[in-house]
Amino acid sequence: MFKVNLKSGQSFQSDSAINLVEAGKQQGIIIPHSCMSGRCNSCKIRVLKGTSTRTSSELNLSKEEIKNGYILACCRTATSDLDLECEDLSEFKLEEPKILPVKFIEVIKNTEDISTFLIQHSPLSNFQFLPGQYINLSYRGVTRSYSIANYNPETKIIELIIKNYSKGEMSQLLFKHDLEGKLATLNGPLGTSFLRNPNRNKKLILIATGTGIAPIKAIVQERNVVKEMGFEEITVFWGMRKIQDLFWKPKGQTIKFKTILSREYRKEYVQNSKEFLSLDLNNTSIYACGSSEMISSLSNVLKNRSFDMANLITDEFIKS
């Protein structure tokens, strides 16, 4: 057995045979993670001391990232001693994630080719999620990952936005038939890209691209968690093609909203903009959802301005 030490001073035992998110897992110790098949890069950590070896292929690290010493803890296990520079989110107390069977209520379009689709699970049963978490969707013997939008525990009803790949299996499965009161089934909550603001920071950035605003969405909703947390100011930045494509605006006065199209006007990225780049990242934390071509681009950006990283939060979709 090796002993596996976080930088934040909590320490679990793990071995050649078992990664290190299950390992720290089975001693109540909380890796970020998410996807556990290494493509999405949330347990990506810098090993300080000690080495490793993969049990499978870590896709989406970079050549600069291996040599400055990341590992996707999901894909490693331990073959010595290792010091990580890591955090332990045992504290927030997560739901073990549960296997419900779920009804389809109703359908809403949202724009061409996104729309809500909205769940219920059973009265008798218990569902909690941090906003930020997802689940899997099964759907006839095809299963898929998405955000929570929305959760109503009186209703029992959860939001789901999805989009409609043209060769997706279960974009075929879901926009193509009739859905109500057709049964599926939910494993989760699942994943650790839920908000969090350990450094107690002032200002919020939230940046979506596509779909990727459902977990911003549901953050957005959680005001009283949101201040609880610190934080006072709050801006959401929203990437999408043409003006036709925006379906949602936070509610009230106090957020900040602010929408960059990539077809339409000057053209822009969301991570490139004019009105991201302006703006003081002084005190401040930011939480980004989409896909993996932004995401990347993103922490590009946030580097070259020697933004502190550990202020930033991910959640990468994956395309399957």
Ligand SMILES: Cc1cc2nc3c(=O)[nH]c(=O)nc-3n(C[C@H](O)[C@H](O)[C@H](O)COP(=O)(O)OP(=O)(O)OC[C@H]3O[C@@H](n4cnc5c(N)ncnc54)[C@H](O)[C@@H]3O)c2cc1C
The other form holds:
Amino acid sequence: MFKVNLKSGQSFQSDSAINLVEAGKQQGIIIPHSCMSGRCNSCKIRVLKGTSTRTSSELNLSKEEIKNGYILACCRTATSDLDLECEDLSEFKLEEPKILPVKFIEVIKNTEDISTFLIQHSPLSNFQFLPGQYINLSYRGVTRSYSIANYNPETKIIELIIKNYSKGEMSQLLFKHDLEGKLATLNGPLGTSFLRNPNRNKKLILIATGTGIAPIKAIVQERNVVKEMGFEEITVFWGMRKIQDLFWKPKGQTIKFKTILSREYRKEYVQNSKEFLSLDLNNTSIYACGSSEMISSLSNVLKNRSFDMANLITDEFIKS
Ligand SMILES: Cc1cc2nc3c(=O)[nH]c(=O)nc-3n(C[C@H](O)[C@H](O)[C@H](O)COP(=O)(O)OP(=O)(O)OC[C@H]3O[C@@H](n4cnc5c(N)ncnc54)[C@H](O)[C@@H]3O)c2cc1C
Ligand code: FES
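Compare with the form predicted alone: the form predicted in complex with this ligand:
Everything in the complex follows now, all chains and molecules, and the chain you saw is the first one.
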């Protein structure tokens, strides 16, 4: 057994049988994570002291990150005592993921290729989540991840906002058939892409492309929680293609809402748009959700502006 120390002062025991994320979790210590398969980089942490061994491929770590001591905690086990630099999410009450049967209740078409899917679990089961978390939905042998856009604990209905990919396996199953009353299975809630404000910033910018608006919808519905975190000014940026794609807007006047369209006259991408680039990012937390391309481009924009990356939370829709 080795001792793993986090900068927060917390520590846990680890051996060669189990990866660092799981080892921490079993002892009540939460290291940020999502895919648990070396693809999303949510669990990227820096080793300050000690050694670890790779148990599966760290697919998206750059050579520079490896040189600078970064590892993916879901792909590593300890081979000595370790000192790690990483966010410690242990103060958050994460619900244990459950596997629940669900029924498709309704499908609502939002745009040409995006629909809202309402699924319902049994009234006898309990489901809780932190806005920003996702579920794995399994239907007819295919499993895909979807962010929770809303959950009603009274009706037990979960809302998902899903894009139809023309050659997508799950897309074929969800968009080509009448789903009402059909049964599926969910596994969740999963991941740690929920909103937090460890540096007590005053401004919050939520950025989405496409269906990346789903967890942001869940977050802004919890406006009191967002305020309790210390945020006083909230701005949502949503990148879509065309005006007719804009099927949602936040309710009320207290949230600034900016839409950036990539296929209308200005042809802008949200992270490179004039409106975003002109913002003063001091005292600001950013939550970004959507395609890997947007997240990677946004990260570069922010690094070039010397933004403190500890104030960036990402929820990346990596391809299956
Ligand atoms: C944590 C997480 C949360 C997610 N939340 C949502 C959500 O709320 N709503 C939603 O619509 N999707 C979400 N996704 C993506 C989703 O899980 C699937 O990847 C997507 O629905 C495609 O599945 P598919 O079976 O139809 O296509 P697949 O059979 O998996 O892929 C077929 C082809 O479609 C294209 N494609 C597939 N996925 C993507 C992608 N993400 N970006 C760009 N091109 C792609 C590629 O060309 C690919 O080769 C999420 C992914 C993750 C990891
Ligand atoms: S890379 Fe480790 S959780 Fe995704």
